[in-house]
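To begin, one chain is listed below as C-alpha cells, in the form predicted alone.
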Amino acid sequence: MRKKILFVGSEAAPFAATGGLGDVLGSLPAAIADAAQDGVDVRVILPLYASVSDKYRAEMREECVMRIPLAWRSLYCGVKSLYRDGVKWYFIDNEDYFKRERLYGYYDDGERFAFFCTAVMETMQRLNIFPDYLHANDWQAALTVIYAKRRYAHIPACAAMKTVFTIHNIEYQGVYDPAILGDIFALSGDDALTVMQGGAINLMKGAIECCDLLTTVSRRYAEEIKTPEFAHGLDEVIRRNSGKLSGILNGIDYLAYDPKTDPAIPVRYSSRLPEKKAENKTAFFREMGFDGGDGKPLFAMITRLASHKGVDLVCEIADRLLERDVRFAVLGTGDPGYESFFRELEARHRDKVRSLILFDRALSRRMYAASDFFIMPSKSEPCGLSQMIASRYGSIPITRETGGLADSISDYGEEDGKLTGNGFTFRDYSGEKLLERIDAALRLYRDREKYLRYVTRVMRIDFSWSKSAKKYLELYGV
C-alpha cells in the first residue's frame, strides 16, 4: 500500500516563493515522488496568494468550500487543487487573509497561519486526504502538528498519523503575546505548557514538543541549534527532543538551474565546455557599463542584506579586495545600513563595483553564469541554496564553515596532482579569514588550465535531491 505524505508550508515555488523555503518545498515533494517510484503518493497544501499567476488558476479545479471555525470565528475557505510533477497540489483560498501584496510582514501574520493551518485540518477532514505523514515546515505550519496532537486527536484517522517538523530557520519562531492563546490559536490553558516559551506563545517551540520526528535542513545545523549559540532560546528544547532529530542536507532543481538550458543566460554552457562560461562575464560587463577587463576575476554576492549572511565581513574588507583589481558586484535588499554601504562602494569605485540593491532572480542566473567567485561567508546557515546554485554554474563558493555550508562545500586542496575540495572556505568569523581565502581563490584564478579544471570538478558535484530524497524515503519508513 501507497504511503501518504501530506506537505504543509507557507510558499512554494512556482507558485508563491520569497526564499529557500520556497524552493525547498518546490522541488523536494516532486524529487520525492519520483525517487519512491509509485510507492508514495505525495501532496502539498498551501495558502492561495494573490501572487499566484493567472496560469496556475486556470489549471485548478474547486475541491470544495466550507466555512472553518477558528476560535469563536466561522470563516469562508476555499479550496483549490491541481497536478504537477507527479504531486497533487492544494490552495487554501481566503482572500482576506491571502489576496495581499506580500506573503509575510503583516500586524495579522499570527492569524493568517492560525486560519490556513485550521484549514489544513479541517481540508484533511472534509476531502478524507489524512496522510500517513504529516509534514510541516517552520513556525507557519507548525500549528498543523500542535492541533494534530491537541485539538483534533480524537479522530481516529488523525491519532493515526505521525507527525514531521523541519526547521528551515530557527531564527524565526512565531512568538506571540499570551493574550491571544485562545482568541486566535484556539488553544486551551492546558495547551499553555506545550507552546509557552519565555513567557511568549513560541509556536515553532510547540511543534518541536508535539512532532513525532523532526528535522532540519543540515547535519551540522542538527548539532549547532542544540547550541545557545544558534537556537535563538530554544537550545534547552532542542537537547530535550534531539532523539527524535536528524539533519537532511537540501538540494537544488537541476531542471530549473542548469547552464545548459537556462533561458536567462546569455550563452549555454556545461562542464565539459566551462571555458564559454567566460562568454557570460563579457555579457554581464557590457550589461553593467563595466569598460572592458573581462579577464579580470569577478566575484559575486546575491544575498539577503543581513548581519548573519556575513554581509559585515566584506564590508570590512571591500576597499582591500578591490585593491586586487578585482571586478565586484552585490545583488540584494535588507539592512537599510549595508544597502547605502553598497551604494556608496560603487559610487567611490564605479570603475570596479556594481551593488544592485534590488531582487531580481533572473539578474541574479546572470551573476551566477558570469561570476568566477561567489561570496558566501554567513555567520550561520541553516543550508543554503546559493552555493549550491553557484556550483551548478561554475562560480567557486568561498564560504564559511558553518551550518549547510560546512556540509556542502570542502576546502581547495591538491593531493598527487589531483585537485580536491569544491570551494574556499574558512573556520574563523573573522575578515582577514576571508580575505586570506580571497587570495588563494586569486592564485588559482592565474593558473588558467588548473582554474578551468576546478570549475568542471565544482560543476559536476552533485547537489540534486536525489540523495536526500532517499534519506526522507527512509524517514518515512518507504
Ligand code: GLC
The other form holds:
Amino acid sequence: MRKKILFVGSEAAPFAATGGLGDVLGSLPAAIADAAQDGVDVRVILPLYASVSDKYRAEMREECVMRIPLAWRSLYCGVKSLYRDGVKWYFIDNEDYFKRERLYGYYDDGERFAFFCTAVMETMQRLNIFPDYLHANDWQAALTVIYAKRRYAHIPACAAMKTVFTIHNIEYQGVYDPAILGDIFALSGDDALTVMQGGAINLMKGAIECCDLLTTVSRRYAEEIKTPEFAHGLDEVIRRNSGKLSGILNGIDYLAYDPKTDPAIPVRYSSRLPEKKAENKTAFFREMGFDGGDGKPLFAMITRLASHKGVDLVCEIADRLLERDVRFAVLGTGDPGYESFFRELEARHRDKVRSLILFDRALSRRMYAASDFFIMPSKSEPCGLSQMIASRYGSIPITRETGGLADSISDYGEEDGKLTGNGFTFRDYSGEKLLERIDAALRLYRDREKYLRYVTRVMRIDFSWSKSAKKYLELYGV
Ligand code: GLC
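Got the form predicted alone; could you also share the form predicted together with the ligand?
Okay, now the whole complex, with that chain kicking things off.
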C-alpha cells in the first residue's frame, strides 16, 4: 500500500510565501514524492490567501463546500485543489479570514489558524483523506496535531493516523490568553492542560506534547533547543520530549536556484567556469552606480533585518570593513533601527555601500550571482537557506557556527595544498571574530587562482533536497 503523507502549513511557494517556511513547504513535498518514485502519496493543505494568483485559481477544482464548527459558531469553508509536481494541493477558502493583504500580523491570527486547523480536520473527514502521517509545521498548524490526539481522537481513522510536528523556528509559539481556550480553540479539561505553558495558551507546546514524531530543521538546532539559551522558554518541554526529536537539514530547490539557467541574472555560469561569475559583479556595479573598480570584493547580506540574524555584529564592524576598500550591499527590511543604520551607512559611504531596504526576489538573485562573499552571522538559525543559495551561486558564506549554519558550512582550511571547508566560520558572537574571518576571506580573494578553486568547491557542495528527502522517508517508515 502506498503510504500517504499530508503536510499542513501556513505558507508555501509559489502560492503564498514570506520566508523560509514558504520555501521549504514549496519544495520539500515534491522532493519527497520524487525520492519515493511514486511510492508515496504526498499532499499539502494551505489557506487560500488573497495573494494566491489567478493563474493557480484558474487551475483549481472545487472539492467541497461545508460549514464547520469553530467552538460555538458555524462558519463557511470551501476546499479547492490542484496538482503540481506530483503533489496534490488543497486550499482552505474563507474570505473573512484569508482575503487580506498580508499572511499574518492580524489581531485575530489565533482565531484564523484555529479555523484553518479545524478546517483541515473536517476536510480529512469529509473527503476521507486521512493520511498515514499528518505532518504539521510551526505553530499555525500545531492545533491539527493536538486535535488529532484529543478532540477528534474518537474517530478511528484519525486515531490511527501518526503525527509529525516540525519546528522551523521555536521563537514563534502561538501564545494566547487562556480566556479564549473554549471559544476559539474548543479545548477544555485535560486537553486544555496540554496547551498551557506558564499561565498562557501555547500552541507549539501542545503540539510538542501530542505529536508522535518531533523534528526540527537541523541536527545542531535539535540540540540547541534543549537549552534555555535557544528555547524561548520551551527547553524543559523539549527535553521531556527529546526521545521523539530529530533534526533533518533543509535543502533548496536546485531547479529554481541554478546559476546555469536562472533567467533573473545577467550572465549565466557554472562551477566549471567560476570566472564568468565576475561578469555579474560588473553588471551589478553598473546597476548600483559604483564607479569602475570591479576588481574590488563585493560582500552581500540578504536578510530580514532582525536581531537574531546577527545584524548587530555587522553594524559594529561596518566602518572597519569599509576601510578595507571593499564594496558592501545589503538587501532586506525589518527593524526600523537597522533600516536607518544602513541608510546612514550608505549616505556616509556612497562610493562603497548600497542599502536596499526592500524585498525583491529578482534583485536578491542578482546579488547572489554578483557577490564574492555572503555574510550571515546569525545569533540563532534553525536552518537557514540563504547560505545554501549563496553557495550554489558561488558567493562564499561567512557564517557563525550555530544551528543549521553550523551543520552546513565549515571553516576554510588548507591541507597539503588541498582546500578544505566551504566558507569562513566563527563561534563566539563577536564583531571581532567576524572581522577576523572577513580578513581571512580577503586574503583568499587576493590569491585569484586559489580563490576561484574555492568558489568551484563551494558551488559543488550538494544542498539539494535529495539526502534530506530520504531522511524524511525513513522517518515515515517508507
Ligand atoms: C525559519 C528559520 C530558518 C529556516 C526556515 C525553514 O524561517 O528561521 O532558519 O531555514 O524556517 O525551515
